[in-house]
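One chain is shown next in structure tokens, namely the form predicted alone.
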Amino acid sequence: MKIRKYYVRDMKEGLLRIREDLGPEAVIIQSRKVRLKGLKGFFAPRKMEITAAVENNSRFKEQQTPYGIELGEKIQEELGQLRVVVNRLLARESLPGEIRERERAELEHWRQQLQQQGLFDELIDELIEEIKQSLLGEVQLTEEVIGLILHNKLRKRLKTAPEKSSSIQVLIGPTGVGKTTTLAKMAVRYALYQGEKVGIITIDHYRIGAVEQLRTYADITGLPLEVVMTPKELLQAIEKLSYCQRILIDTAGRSTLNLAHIQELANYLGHLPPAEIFMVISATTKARDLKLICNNFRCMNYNRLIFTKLDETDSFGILLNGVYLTGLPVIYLSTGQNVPDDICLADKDKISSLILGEEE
């Protein structure tokens, strides 16, 4: 039997890295975190320690004949599947069906990791009991493991898209959250970063400021802006900016319980050409809030998402929140006020890592 140590930021490496070295019938035997010998070490993140073996058949390989060939072949598939059904035994204990006590203490560390994340409470259990039913005495659920579990399944219920060549693109949400800025953001990088011509309305004439905050994005960029007051006005205004390649709306925030408001809004938005319109929400809002913004905006028929404020929290899990409360894909996400570097493609590795703790 060979067996071998080998030092890893994680255990994806680890695992590609056994693989390769040892074979797919490699077995880990222990995993843990150490920090490396000498003074580069002390200063340096500390390594995953894990340790593998594999069964050494080279005896097989030595046989010449093809009888020998097929025996050794036949012994060493034996061999494994004498294995499994052990692993499966050690793995179920004296307690059929049940986690064993170590493994349920590892489920319950990444449950709390999870709700300290805001993740809801039915979003969690149903994570950790498809962890539970599916891999139950397939594999040693170590932390390790479980994490690079989570993450993988994190990432299949997260949902993105690819930025679109809509022509109208409206921003809703809740007062506060950053919808002026976030457009002036989106506007910038259209205009500078893709070359495309764009032009921008605003119907936020209700909170002081907010035209001439708009109005000055708008003069340093050189993009036309246009200011509404009704529904018919909205419609002349993106018939003279119809040279635009993209047309950037923003809207005056509406208070999430005063939905009197958010309809009067939505009339605006009733009479326009197909849009993509983003429901723009803080990364820093409760559990609860979102669940009264989903549904109190549907009258808008909101159909991208897009995430701000992320530097004003370490909190991530309103975004999988999101995507699990409406169906839909998140789009960008804003990490500060910076316009507009501070802005980018939502990326599911990159939430999943964020829910979990993996990136500071």
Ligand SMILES: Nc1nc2c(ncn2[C@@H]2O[C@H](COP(=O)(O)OP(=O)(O)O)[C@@H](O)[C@H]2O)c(=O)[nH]1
Given for the second form:
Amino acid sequence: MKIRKYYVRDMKEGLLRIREDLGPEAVIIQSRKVRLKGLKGFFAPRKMEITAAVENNSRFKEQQTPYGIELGEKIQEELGQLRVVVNRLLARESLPGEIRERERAELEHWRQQLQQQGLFDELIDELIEEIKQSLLGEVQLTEEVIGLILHNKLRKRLKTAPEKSSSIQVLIGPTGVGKTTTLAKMAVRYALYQGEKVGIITIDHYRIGAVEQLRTYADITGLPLEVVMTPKELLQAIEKLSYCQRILIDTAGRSTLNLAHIQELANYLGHLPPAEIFMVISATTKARDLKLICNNFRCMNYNRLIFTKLDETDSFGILLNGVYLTGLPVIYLSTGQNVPDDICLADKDKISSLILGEEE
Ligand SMILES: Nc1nc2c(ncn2[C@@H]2O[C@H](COP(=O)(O)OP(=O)(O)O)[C@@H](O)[C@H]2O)c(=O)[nH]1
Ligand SMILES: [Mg+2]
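What does the same protein look like in the form predicted together with this ligand, given that the last one was the form predicted alone?
All chains and molecules follow, beginning with the one already shown.
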């Protein structure tokens, strides 16, 4: 018996490689996800390790019976067909058209996982219903294969987009979610790592100290900071920073329930040239509050999402809930208080893995 290990991106690639390498008769003995070590472990690229085996395919051996009699081509072929039928029968425990007991238990397991992750009930129902359809085939699916199907379905529902498609970027959202901290991380990312000229504007003039927080970051990084009090001043500041490739605008946190304050800020943003408006949401937000936030801030025409404080929770369903509610892409994930390190680009595979508990 020949046994080989393959490190691949997914099962599809694995099957292709195995078929090419070991031929169509190879069987998969084991598959598991392994993580190659990398920055913060959690964000390192993940691979699938598949172990496959095939009986030694020496034609001479196969064509001989224990008594040394050669088998003809035809008998070889029939034996092959028989093997396929036996394998199919072994895989089948009940008639197609009904879900087998073990699969029912698997489905329940995944439903609970999604519930623990705080995914909206309607989304869970949709996903489970779709997976049921995959279970009605002839072959019984293992826990792992059901997990792969689910991963794929989550991935398809998520949305991401390339960073920095616009030169003006505004961060909005409820109080204390990490807007200013995230803006500082983005500024450093653009200025130091990507060599861009970056300017910062803040219309955070309500909260004493909030400007100081940003000024500290601006002083450390040497980036220009403009503080504005009116929509007119905002336009003047943008003009003043027109030599910058990127202008990042911080805003004062607004209580989600204070619609007058939210509208006031929306008036500022109404004067802006086309911009990326990031809604910043803490991953610790309750599902019910998420709906309120997404609705009440709608007048600001936000068009991107950022999730912060991923390090403060172990349920990540909110990331998909946010995309589901708004239809908008997630661009950044913030994973801690450290400027500039604790930020990364959102990745559909990693978010799906977090929701399915595949990342420890
Ligand atoms: N644990 C954790 N804390 C964060 C994160 N982002 C921001 N914070 C902290 O949250 C608090 C509020 O952040 P701030 O940027 O002032 O929020 P803002 O009011 O939305 O501007 C500060 O103590 C930050 O250090 C994050 O991703 N994880
Ligand atoms: Mg702030």
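Predicted model, so just to flag it, every value in this text is computed and none were measured. For clarity, a rigid core is taken as the largest C-alpha set superposing within 1.5 Å between two forms. Positions refer to the first chain, counted from 1.
Handout entry: Exceeds or equals 2 Å, Cα of L16 between these two forms, core fit
Key = It does shift by 2 Å or more.
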